[in-house]
Structure formats: structure tokens, C-alpha cells
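In C-alpha cells, the next block holds one chain alone, the form predicted alone.
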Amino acid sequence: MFSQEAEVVVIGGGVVGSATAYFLAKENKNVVLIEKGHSAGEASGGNAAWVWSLTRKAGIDITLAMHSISIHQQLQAELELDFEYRASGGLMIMDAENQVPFVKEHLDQREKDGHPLEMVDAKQVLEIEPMLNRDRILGGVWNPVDGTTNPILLVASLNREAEKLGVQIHHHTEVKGIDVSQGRVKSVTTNRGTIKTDCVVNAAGSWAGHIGKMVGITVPVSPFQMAMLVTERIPRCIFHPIMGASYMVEEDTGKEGGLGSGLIASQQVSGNLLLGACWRDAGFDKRTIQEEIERIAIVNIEAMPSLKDIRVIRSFANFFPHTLDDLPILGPVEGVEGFIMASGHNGHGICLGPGSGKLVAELLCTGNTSVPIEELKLERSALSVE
């Protein structure tokens, strides 16, 4: 039976939306979760599967990440389904001299902000990840709190517990319009019917702008493609998520119109390697291209030569919702009472999603949040800078 009424309608069934629905339900809210496709069918089902804070910048960026990591730990303890969250630590490696000052500046800023990181030498890097190419390593950065998860199982686990708490979840349900009267949300119309509500959470990821138009606002979130490779299952050989420092140095390459690439590697509980990554501005086209596949393979084999004989079973690409300042948009929207933003997580939705959902639930249930989110509002000046 399709829902007719709800206290809160959450649009978007990925990690952010599913966490929001779950935490609202824990506070006895009547919640309906709407997803235009299937469970974890977009960015939450196609990503590096990392819970990663090493490269988060000083300020609200790292504050959000650390808060959300604590929520991952909470969920691991209270959700029934094992979603394969493993906080094994994370490693960033340096293999070029031009990366060193950039990394040191990042560490200095993190130190001043009260979130220090540990610089390790080449010998220590190889002790942490022996398969790395010893001829290329200059050093690295180690962060013990980072790790990996299985995002698809995380969404499934959140959905399962949310439904037990009374959340109505409608997959393959497309939002067609949102009725706003006298500056306030009144209902959500879908291809399956209309739901009366005075509160909507826009957790639609790269489609957040489309939902925003329905209430007459501009949401500056755009899709940005990231491509990766998946290998056959092999015995454990990568013990922590690994990122190349070039990823940080060159992160803006694709955003400027080219094809960006950098080392990303980890191994799932299943034994499959997730290898990446390439990124580019491809609109809503999630097809991988040959150049991406070849570049990812080259980057990873240069870093770990023994991978050359491992079979790749598939490639995939998906979009992360990009904002101009690389920070998510969270909180109420001026002029549209009852419309709450929860999108724009810039490729870090798996790490930040549970924490964002918790903050939105706090906001709607108490009017306050455990982490101040004022600087993440839609109306912040950074989002209007071209």
C-alpha cells in the first residue's frame, strides 16, 4: 500500500537518505523514504567503499568526518546485519617530490586544528603495505581511524532496521512535484500517488538540483563521474585503504575539463580488489571509457607491480554530487519552510552519510545539532562563487 501521509518524506534512498530515515524513526517520527531506483542504485552502490578522513581538511570538513566515523561505529554495534565496516587504518603514499610540500601543509593545518596525522617514512610504509613498489615510495601518512565498509550492505542494513521501526520505503518511485503553499511544504507528488507532509529532506545526491527546482530554489550540486575497477577474488594482499598523494595534488584536474586520475586501492572482505580511480565531468553519463580503464590499471600496476597478473572482472563509474567548495549542503532552506537539504557530499557520502543523517534527524527532532552546521547552509557565499 502506498503511503498517504507522513511527518517527514525523505527523497533519496542512498546512504544519506537511509541514515536520515533510520535516525528519525528511532525518535518515533512517521517517515516515508522515496527512491527513484533500487536500493543503493546510484552513488551509494558505486564507489571506493571507504570510511576515510585522512584527506579531510581542517575545519568543518574534518569535524564532520570524525563525527560520522563515530556514527559508523555506533551503527556497527546496533544494526543486525554485518555491513563489513572495518576500521583497519588508512595510508596515503608519496611517490614524487612535488607532493611532499603539499602533504606537509595539509598535516600542518590538521595539527593546528587538533586533528593531527602521522608522517611515516618509506620503510614504515612498506611495513604497513608490503606489496607497494619500494623503488617509488618516498614516504606516507598513516591514519589509524580510517577503514572500509560495504556500502550496499550498509544501506540494506539501515533500511531493514528502519522498516522495523515503521518507516515506509518505496523504491522505483519518482518524485514528480512538491507542493509549496505560502512558503511551506504541503505535499510530495510521485508517479504512484501524493503524500501529505510538511517536511521534505532532499537527499537526492546528484539529482538534488532537480528536486530543488520543484520548490523554486537553485541547488548548486552537479554530477561528477568517478570510475573504478573490480578484480577477481584473491587472497588478502592489501590490508588498508591506500591513496596516492597525487590524488590530493591533482584532484581538480577533471573538474577543469580533463581526465583526472590517482591511486586508490583496497580489498573487500570478499577478496575483490577495488582499484581506482579516474574522474571527469561527464554529466549524467556513467559509462566508463577505455582511457579510464587503462589509466587506472597503469596507476595501480606502477604502485604495486604484482597486480599485473590479477584479472579485472568489471569496471564501473558513478557520480558524486559536487559542490563548488567541496562541502555538503545540510540544513533548512531560507524561504521554504519544511524543506531540508542533505546532499553535495563530493565523493565522501559513504563516510559522511551516517553522520549527516544523524544531524538532520537531530535538527528535525530538537531544533539543534551536535555538530554546528550553519556554515553548510545552502545560502553560504562559497556556493555562488564561479
Contents of the next structure:
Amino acid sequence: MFSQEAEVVVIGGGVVGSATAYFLAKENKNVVLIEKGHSAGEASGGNAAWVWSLTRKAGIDITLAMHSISIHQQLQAELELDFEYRASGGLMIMDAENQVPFVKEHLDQREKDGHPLEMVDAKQVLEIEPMLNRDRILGGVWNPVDGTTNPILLVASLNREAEKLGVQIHHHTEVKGIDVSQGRVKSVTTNRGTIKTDCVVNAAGSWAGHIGKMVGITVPVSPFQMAMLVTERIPRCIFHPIMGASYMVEEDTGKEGGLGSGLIASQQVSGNLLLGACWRDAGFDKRTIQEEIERIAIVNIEAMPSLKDIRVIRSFANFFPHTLDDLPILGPVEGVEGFIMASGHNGHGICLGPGSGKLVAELLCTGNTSVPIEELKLERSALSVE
Amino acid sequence: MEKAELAIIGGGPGGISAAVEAAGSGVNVTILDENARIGGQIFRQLEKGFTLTNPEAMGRDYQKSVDLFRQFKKVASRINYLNHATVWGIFDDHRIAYGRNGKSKTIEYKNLVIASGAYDRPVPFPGWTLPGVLTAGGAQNLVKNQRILPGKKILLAGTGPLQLVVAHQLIQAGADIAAILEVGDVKGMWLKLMQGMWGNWGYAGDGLRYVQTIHKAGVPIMQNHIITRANGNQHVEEAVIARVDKDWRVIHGTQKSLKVDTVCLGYGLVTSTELTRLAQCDHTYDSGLGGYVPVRSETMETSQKGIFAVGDGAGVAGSQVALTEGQIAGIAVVQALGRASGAEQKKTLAGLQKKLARHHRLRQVLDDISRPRPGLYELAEDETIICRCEDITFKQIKPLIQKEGIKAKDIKRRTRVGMGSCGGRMCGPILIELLRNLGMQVSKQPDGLNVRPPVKPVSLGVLAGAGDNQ
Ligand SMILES: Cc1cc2nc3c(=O)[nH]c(=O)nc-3n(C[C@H](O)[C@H](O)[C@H](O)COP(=O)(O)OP(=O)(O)OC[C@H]3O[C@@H](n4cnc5c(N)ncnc54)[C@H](O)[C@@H]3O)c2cc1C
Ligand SMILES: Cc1cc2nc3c(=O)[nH]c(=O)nc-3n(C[C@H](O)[C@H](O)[C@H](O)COP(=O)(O)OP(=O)(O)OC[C@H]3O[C@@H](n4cnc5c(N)ncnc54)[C@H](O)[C@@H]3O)c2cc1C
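Alright, leaving the form predicted alone aside, put up the form predicted in complex with the partner chain.
Every chain and every other molecule in the complex is listed next, the one we just looked at coming first.
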């Protein structure tokens, strides 16, 4: 039976939409979740699976991340299906002098903001991750709250619990239009029927702009590609997520059409290594290119030469919902009552998704949020192209 | 970057005949094959010690391939044959990436022929992953190349001609075969079958000789029989077999057990399509041709201009078809490069296409018997492994495949089936057949189980170009 009516229609079965639907249902809202493919079939299913806050900047950026990490912990305690969330701690490594001032500045800012990080020396780095190339390491940053999860299981777990609470989830169902009259949302039309509602949550990830168009607004979210390699299963040799500090220096490389790259490495519960990454503007293309694959191999071999003979079994690329200021767009939109944004989670939506879902649910149920989200509104100046 | 007017992936009969044809007309050809020796699957079946100078040692069924290798030698100066070259990706801008001697290299091609061959069809049933269960191709490799008997008491189970070849070879090598199970219905079709299959796989005479060896050895050929389970602790000790109906479904009450220590499975072949899929060629599904096959024009060109597909990788039809298709593609490439006079080539093409049509008519007979029926994919039980790389059992995927509207892609995301080191070569065909059994519409494109480079495992060192030079 296809749903006729709902208090809230959530568009998008990624981590953001799935968390939103779950938290709304916990507050007894009557919710329908619409997903054009399958849950976690897009960015939330193919990513590095890190729950990572080390590189989040002072201010709203780290506030959101820390809030969401507390929600990951809450979910781990309350959801039935285990989703392999492990706060193992995370490591950033420095291997070039030019990185040091950027990293120091970051640590300063975080300290001032009340979210300090720990600097570690080369010896400590190698104690934490013995496989790293001792000839290159200058030092690092250690953050005990970071870790990894299994986003596919996280979404499955959120969906399962939401369904128990009465949420109707329609897979392989695409939102085609949203009826707005006199500035208010009236209904959502899909390829399988129309649902009457006065509230829609746009959690369509990289497609958030398409949904925005349906109500006549511009949502400045665009797909941005990130590529990674998966190796064969090997005995445990990487114990924590490892990121290269080049990210602190060259964060913007590639975002204007070129090809950016930097070290990220972790090992899955199954034993496969997940190695990255390259990024580039490739629209909605999920194919990986030769340069990406070779570049990722080079970056990882430099950092961990002993991986030389480990075989790569697959590459993959996915796109994440990118915004100009690297922050999500959350909350109501001027001029369209009942239209709520929950997109633009960039390269950290797995970390942020549960928190965003919680905040949107609070907003819809109480009118307030436990973390102020005014700064994240669609109308903020940092999102305009100028 | 190296350049090639024609790059060919696969050095089996399909690839070689395309190369001979094109090089014969002055085209510069590069062939890439992952093996040490030229010749593809056929050559791998040869006796040890064979060299190109004594083709008679091969027996008549290889004669045609041998003729081809002779021709190959004549035009070899225009062919750059790269052995130990594992193609790991095909990319835009006419580029192929391959690993060789510890390095990753790139070739830019004008035309590409993909002749990647086929492999044994995987069929899951309780016990199929036990040591002692092997494929017919694997068994053949053991006896012919390594002169090792796969076991003491052997059961052959499957369908089609390869079983008879393997049985013949095993008997010659002194093996004790308990029985040969032919799951298909061959009744009254022996003669047709001989003509049909051996028309493509060799010569009818050889087929008869094989059947005679089998009869003389007193090995029963049990038609309409299937293996339903292999039992044993650590290793096969017993096989349970049963009679099947025309849909290959087990007829209850007909089960019996055979004491054997080895089971060879030969349910035909499935196409290797990872390269044509990576090149984004259109495909269609045809279980008789071995699963997904690229859509091709009369000249073997895929939906991607300048990319041709020939041989078993484009539809399992045997080495004679591979030879003919390779030749056609070779001529088409010569024409595309403007190296041909036109009229004469046209005539040759017409002749070859006629020959192909005849082969395909013969192949139909094989199809009638050996095209997989639903019962073949109903043997798995809850604990039966479906994906060997990721250790995923039937129980884990069963609730998903029964969900309405589910796609192979969804199952992959949820269970990791197909995400192991074989890249879905083993579990992919199984999953598709399981879904088909449930009446699922199989999508035209194999989009459910996307291939992503590297299509074959390649070490990080090779990809980084940092490997040693050896
Ligand atoms: C390679 C890679 C690695 C990453 N690594 C990490 C990491 O380690 N840690 C981290 O925190 N983040 C990471 N990210 C980012 C993270 O994956 C994303 O930010 C996050 O998944 C976004 O979630 P989402 O729910 O907004 O979007 P999605 O998961 O893309 O969900 C949006 C959903 O909306 C659906 N949809 C769209 N349009 C419609 C419509 N019209 N009708 C119905 N449904 C529709 C889509 O099908 C999709 O399923 C990574 C991203 C990539 C690409
Ligand atoms: C197990 C088995 C047993 C057989 N037994 C017989 C028999 O006894 N008698 C008979 O007449 N016929 C037999 N056949 C059939 C016959 O071998 C084939 O019909 C014939 O070889 C098809 O030729 P081809 O050129 O299409 O493919 P193949 O001969 O299979 O050649 C394909 C080549 O491409 C290579 N390749 C594939 N992918 C890549 C890559 N990414 N990079 C580099 N190289 C790659 C493969 O390694 C292989 O060498 C058998 C086939 C198989 C699979």
C-alpha cells in the first residue's frame, strides 16, 4: 500500500534522511521516507566510514561534529542491530615541514574553542601505527574520540527501528514534484503516487538542488567526487584511521576542476584496507579514472612502504553533497513554509548525519534545537557564489 | 605512452585470429595476455612439452588452432605480444592500463578487440566449497598439465561435452570414475549431440572416441541426474545424487549416495565480461551464451565505436566460433583503418558470417541440452556459501532476494556479496540466476554488479609504479 498522507515526508534514505526519520518517529510523528534507489545506496553506502572530528574547524563545524559523535554513542546504546561503531581514536600525520604551521594554528584555534587536540611526536606516532614510514614522519595529532563505523549497517539499523515505530519506507520511489500553494507545502508527488503533507525534509544529498527546484528555490549543493581503493583482506596492520596533514594545507586542491589527493587509510573489520583518496569535480560520474587509482597507490606507498605487495581488488568513487563553506545546510527556508533543508554534509556526513537528523527532529517537534543552527541556514552569505 | 593501431586483450583463438587477420593487412597490433604462453584456454589444455613446431602432438581437435599459430608466426613481426600483461582497466580517451614486470603501463589504442574468454560456471549446492570439489576445467588442468590425478574415486557432474573430454582424459590417466552425471536430457539425441557439440568443440570423430573410452572403462553415464550435496569432514567422502525432471528439479525419493573422494563439476562456461562492462558496452542477458554478453554488430563491434568483442567472452560458443569471430573483427579493423581494397574483404566477410551462422545452428543443439534450468539454482540450503570471498551464506541473502523490487545492487550493498577479491566473478552469475529463479526481471545492463578497476587484483606497488623491475 502506498502512503496517502503523512505529517512529515523525508526525501532521501541516506544517513541524514534515515536518522531524521528515526528521531521524528521516536517523537511519535507520522513519517514517510522516500528513496529513489535503496537506503544507503548513494554517498552513505560508499565512503570511508570514518566518524572523524580531528580536522573540523573551531566554531560551528566542531560543535556539530562533537554533538553528532554523542548521538553516534547514543544510537550504539539504543539501536538493536550493531553497526560496528568503534571510537578507536584517530591519527593525523605530518610528513612535510610546510604542514607544521597549519597544524599548529589548527590546534591553537581548537584549544581556544574548548575542543583541544593532542600533538604527538614521531616516536609516539610510530607507537600508535608501527607500519608508517619512519623516514618521513615529523609528528602527528592524536584524537581519542574519533573512530569508524559501518554506515550501511548504521542506515539499516536506523531504518529497521524506524519501521518498528511506524515509519513507512518506500524504496525505488522517486520524488517528482512538490506542490506548494500560498507559500506552503501541500503534497509530495512520486512516481508511485502523491502523499498529502505539510512538511518535507530535503535530505536528498547531492540531489538537494533538484528537490529545491521543485519548490522554486536554488540550493547551492553540488556533487563532488572522491575516489578510494579497497585491498584484499589482510591481518590487522592499521589500527586507527590515519589522515595525512596535507589536508590542512591543500584542502582546496582539486575543487576547481583539478585532481586533488591526500592520504587516508583505515582497515575494515573484515580485514580489507580502505585507502584514499583523490577528489575532483566529476558531476554525477561514479567512475574512477586511471590517474586517481595510481595517485592513491603512490600516496599510500609513500606513507606505508610495506604495503607494496598488497593487492588492490577494487577502486570506487562516489560523490558527496558539496557546499562552498564546507558546512551543511540545515533548517527552514524563507518563503516556503514546511520545507526543511538537511543536506550539504560534504565529506563528513557519516560523522554529522545522526546529529543533523536529531536536530531536524527537534526543530520540527519543539521549534528549537539543542545546537543553534541559525548559522547553517540556506540564506547565509557564505553560500553565494560571489 | 605506447600506441597501437589495434590492441587486443586475450591471446586465445579469438584474439590471435583477429591479430593474424589485421597484421596480415599491415596493421600494427599489440596483444596483451596475462599468461606466460600464447594461446588462451585451448593452449592451457595442451600436453606439456608441446611447442609450435610439432602441432601433430595436439590431436585433431586442436588442428585448427595450430594452423592459426602457424599463420601467427608468419606475421609475428608486426605483432607485439605482451605476455604476463594483466589488463586492469579500460578508460576514456582510448586508454588501457596494464601491469607487467612490476609496473603499471598505458597503451593508447585506435581500435580494441576484447577476447577475454570464459570460465567454469559456478553452481552452489551443499558442500560445493569442500576440498575435493573442483571444476572440470581445473581437473583437466591437473591431469594434462601437471599429470596429477585429482582423486582416487571421482564423480563427474554437469552437462555438455567438456565432461566427456575430461572423463576421457581422466580414464587415460588411470583414474577411477564412479559415474558421469548428465543433468540434461540427452535421450535419443546422442547423434545430434555429437554433431552439434563437436561441430564447435572439435570433431565428431573425437566425440565418439571419447564415448567409447568411457563405455569400455565401464563408467555409467547417468542422464537426467544431478549432484545435490557433497558430504565429508574436511574433504569429500560422499556425494548425494538424484534424478531430475525436465527443469532440472530434483525428483524426491530418487536420492542415493555414492562413495567418492572427488567431484568434478562441469556445468558449462560463463562469459568474462568485466572488460566490456568496464568499457561501458551495452549488454544483454542470455543464459545459453553464458550470462551477460555484449551487444554486437555483424562485424563484432560493440555499442562503443572501435571496441570489438569476440570469442567465448562475448558468448560461449567454442573455439571455432572464436576463430571465425576474431577473423571478422580483424577484417573490420582493417577496413576501419582504411587498409583494405573493399570488394575482396566484403566477400570474405560474407563467407565468414555464413560459417558463423552454421556454427550457431549447431550450438543450438548444445543449448537445448545444456542451457541452465531453474532446478540448478535451487540446490543451495541455508548454510550453503554463495560468496566464497566474503563467506556469505544463502541464509544471509535469502530474505533480501525475496523482497519485492530488490536489485542485485541492493543485495550487494547489504551483504557485501560480490565485493570480494574475485570482483563478483563467482557470486555474480549465481546471484543473477537466483534472482531469475524468483521471476525477477534481469536488467539488460549488468549494472547491478558494477565493475570497477582494477578488474583483476593488482598490487599497490605495481599501481604506484614502485615495484621492483622483476
Ligand atoms: C568516497 C567518500 C568517502 C567519504 N568518507 C567519509 C567519512 O569517512 N566520514 C564521513 O563522515 N563522511 C564521509 N563521506 C561523506 C558522506 O558519505 C556524505 O556526506 C553522506 O553520506 C551524505 O549523506 P546524505 O544522507 O546527505 O546523502 P546520500 O547518502 O547521498 O543520500 C541521499 C539520498 O537521497 C536520495 N534521493 C535523491 N533524490 C531523490 C528523489 N528525487 N527522490 C527520492 N530519493 C532521492 C538518493 O538516492 C540518496 O540515497 C565520504 C564521501 C565519499 C564520496
Ligand atoms: C576450462 C575450459 C576447458 C575447455 N576445454 C576445451 C576442450 O577440451 N576442447 C575444446 O575444443 N575446447 C575447450 N574449451 C573451450 C575453448 O577453450 C574456448 O572455446 C576457446 O579457448 C575460446 O577462445 P577465446 O579466444 O574466446 O578465449 P580464451 O582461449 O579463453 O582466451 C582468453 C584469454 O584472455 C586472457 N585474459 C582475460 N582477461 C584478461 C585480462 N584482464 N588481462 C590479460 N589477459 C586476460 C585469458 O587469460 C585468456 O588467456 C574449454 C574452455 C574452458 C574455459
